[in-house]
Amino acid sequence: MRLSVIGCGYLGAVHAAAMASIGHDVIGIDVDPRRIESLTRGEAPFFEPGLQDLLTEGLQYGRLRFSTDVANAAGAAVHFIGVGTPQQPGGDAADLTFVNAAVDSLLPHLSEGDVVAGKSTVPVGTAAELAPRVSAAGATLVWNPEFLREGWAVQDTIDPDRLVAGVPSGRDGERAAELLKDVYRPAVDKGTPFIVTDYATAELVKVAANAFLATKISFINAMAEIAEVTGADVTQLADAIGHDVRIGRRFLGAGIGFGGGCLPKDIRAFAARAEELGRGESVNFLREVDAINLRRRDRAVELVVEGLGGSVYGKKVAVLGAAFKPHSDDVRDSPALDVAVRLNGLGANVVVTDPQAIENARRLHPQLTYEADRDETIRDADAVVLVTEWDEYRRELTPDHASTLTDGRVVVDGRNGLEASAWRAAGWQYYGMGRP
C-alpha cells in the first residue's frame, strides 16, 4: 500500500521507516529541509535503537523516500499525521498549531476514499473538529494513537501490544477501519488486538494510558518520601507490593521521576482539557502527580549537598546521564539534566556524561561541562550522581573501579539502580532515593 507520513520528527520518522520495513511504499513529509536531507541520506536525525537499519533498508529497496513538498503525498491511500503537540507557551494546554497546519497542507492533495490517520497525541475533541474538513475533501479521518516507548519505538511500531482506531459511525468509518487494519496486517495476523472506537475514546486511550503510568511512577515516589522519614526501604516496598498481580512491579522504580517529550506535557494538557470541559476535579490528582515528580529532582540535589557536607560550591560533581531515559538521546524535560543544571546553579563544577545525548544537552545548556568518557567524568570528582540508568553506569561501573578514579567517596543514586551494599562495602557514602 502507498502511505504518506506528515511530520518526520521522532514519531513520524520511526513510523515511516517501520511501515516501509513491513512492505509498504512510504513517503515522509516534513517542513524542515535539514531533517529531510538527513533522512534522505539515510542518517537518523536522533538516536533510536534499530531506526538506522530500517532507514538504510527502506531507502536501499526503494520503499522509503522523503520530501519537503506535501504534494508528493498525493496518491497515497492512507496519510498519517505524526507532528508534535507541544505545551502552549505560558500554559498547560496542548498547542495544535502543527496538527492544524499538517491537515490544511494535506487537504488539496487528498483523493476520494483516502484515509487520514491522526497519530499525534491531542486533546479529546480534536478529531471531531478536524473531521468535517477532511470529509469535505472526500476523505475519512480516523484517530490511530501511538503507544511508543522511546528506546523501543521500532519494536512498538512493528509489533505493538494493541492497535486503536477511532472512526466515524457508518460505512465510511467501517471502510476506514478495514483499510487501517490492512496497513497493520502483519501485526493483526499475529493476533494483536485491533480495537475500533469512536473518536473521543481513541483520543482518551492515549492520554489515559500516559496519566496512569505517570500516576504509578509518582505513587512510588510519594512512598519514597514517606520512606525517607521513617527509615523504610522503598525498593523492598515496591518488590513486596509488586507481587500483587493487581499492581505489578513495572513502573514502581522510585527515583528522580519521569521526563521526556510525552508524559509531563501530556498529563498537563489532559488536566487543562478536563478543566475546559468543566470536569477539572476529575483529574485534579494529576496536578499532584506532576508536583511529586518535580519534588524528586529537588531531593536528588539535596542529597548531593548533604553528602558534600552542606555545600557543593567549588566541588566537582560527576553527573552520569543527560537523556531523560536510557536508549535515547532525548533531553526534553530531562530530570537528569535538570539536576545537573541545579547543581551548577549552586556553584558546583558539574561534568556531565551520556552515551548519546551530549550534543543535544550542550545545545540546551551550554553552561555545563560535558565529557564523553565515563571514567574521565568521574576522575577526581567529589561526588558521583547516577541520574540516567544506562547499563554503562548501572551495571558496568563497579565501586572498586570508581575508587581508582577519585578519592571522593560520595555517590547519589538517583535511579536506585546501584547495589547499595557493594558501594558501602567499598567505602562509599551511598545515598538512594527513599532508601535508608
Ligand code: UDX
Contents of the next structure:
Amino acid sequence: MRLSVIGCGYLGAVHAAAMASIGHDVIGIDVDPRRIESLTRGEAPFFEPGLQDLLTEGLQYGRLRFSTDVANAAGAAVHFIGVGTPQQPGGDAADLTFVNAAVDSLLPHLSEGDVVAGKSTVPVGTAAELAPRVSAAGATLVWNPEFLREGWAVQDTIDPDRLVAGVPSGRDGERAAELLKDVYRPAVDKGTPFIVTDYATAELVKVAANAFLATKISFINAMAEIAEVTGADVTQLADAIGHDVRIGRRFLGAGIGFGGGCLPKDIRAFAARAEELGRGESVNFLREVDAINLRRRDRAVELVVEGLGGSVYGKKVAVLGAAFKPHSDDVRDSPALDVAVRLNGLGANVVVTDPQAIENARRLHPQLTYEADRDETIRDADAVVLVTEWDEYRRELTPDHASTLTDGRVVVDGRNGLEASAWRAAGWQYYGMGRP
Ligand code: UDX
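What would the structure be for the form predicted in complex with this ligand, given that what you showed me was the form predicted on its own?
Time for the whole complex; same chain goes first.
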C-alpha cells in the first residue's frame, strides 16, 4: 500500500521505516530540512537499535522516501500523523500545535476515501474535534495510538502487543478499520489483537497504559521510601510480590524513577485534561505518582552527599549514564541527567559518561563535564553514581576493576542494578535505593 507518515521524529521515522520493511511504499514528511536530509542519506537522526538497517534497506529498494513537501503525501491511501505533543510551556496540558498544523497541511492533498490515522498521544476528545475537518476533505480519521518503547521501537512497531483503532461509527469507520488492518497485515495474521473502538476509548487506551506504568514504578518507589526507614530491601520485596502473576515483576524496578519523552508529560497532560473535564479527582493520584517520582532524584543526591561525609563540594563524582534509560540516546526529562545537574549545583566536580547520549546531554547541559570513556570517568573519583543501567556499567563493571581506577570507595546505585554484596566485599560503601 502507499502510505505517508507526517512527522519524522522518534515515532514517525521508526514508523515510516518499519512500514517500508513490511512491504509498503512509504513517504515520510517533516518540516525540518536537516532531519529530512539526514534520513534521505540513510542516516538515523537518533540512536534506535535496528532503525539504521531498515532505513538503508528501505531507501535501497526504493520503498522509502522522505520529503519536506507535504504535497508528496498525495496518492497515499493511509496518512499517519506522528508529530510531537509536548507539554505546554508553563502548564501541564499537551501542546497540540503540531497535530493541528500537520492535519491542516495535509487537508488539501487528501483524496476521497483516504484514511488519516493519528498516532500521536493526544488528550481525549482531540480526534472528535479534528474529524469534521478530515471528513470535509472526503477522508476518514482514525486514531491508532502507538505503544512503542524507545530502544525497542522497531520491534514494537513491526510486532506490537496489540493494535488499537479508534474509528467513527458507520460504514466509513468500518472501512477505515479494514484498511488499517491491511496496513498491519503481517502482525494481524500472526494473531496480534486488533481492537476497534470509538475515538475516546482509543485515545484513553494510550494515556491509561502510560498512567498505569508510571503508577507501577511510583508504587515500588513509594515502597522504597518505606524500606529506607525500616531497613527493608525493596528489591527483595519487588521479587516477592512480583511472583504473584496478578502483579508481575516488570516495571517494579525501584530507583531514580521514570523520565523520557512520554511518561512524565503524558501523566501531567492526562491530569490536566481530567480537570478540564471536571473529573480531576479521578486521576488526582497521578499528581502523587509524579511527586514520588521526582522525590527519588532528591534521594539519590542525598545518598551521594551522605556517602561523601556531608558535602560533595570540590569532590569528583563520576556519573554513569545520561540517557533516561539504556538503549536510548534520549535525555528528555532524564532522571540521570537531573541527578548530575543537581550534584554539579552543589559544587561537585561532576563528570558524566554515557555510551550514546553525551552529545544530546551536552547540548542541554553544557555546564557539565563529559567523558566518553567509562574508566576515565571513574578515574580518581570520590564517588561513583550509577544512574542509567547500561550493561557497560551494570554488568561489565566489576568492583575489582573500579578499585584499580580510584581510591574512592563510595558507590551509589541509582538503579539498583549492581550486586551490593560484591561491591561491599571489595571494600566499597554501597548505597542502593530502598535497600539497607
Ligand atoms: C513508555 C511506554 O513504555 C511505552 O509503551 C509508550 O509508548 C511510551 O512511553 P519509554 O518512554 O520508551 O516508553 O520508556 P519505558 O521503557 O517505559 O521506561 C520509562 C522510564 O521508566 C525510564 O526512565 C525507565 O528507566 C523507568 N523505569 C522503568 C523504572 O524506573 N523502573 C522500571 O521498573 C521500569
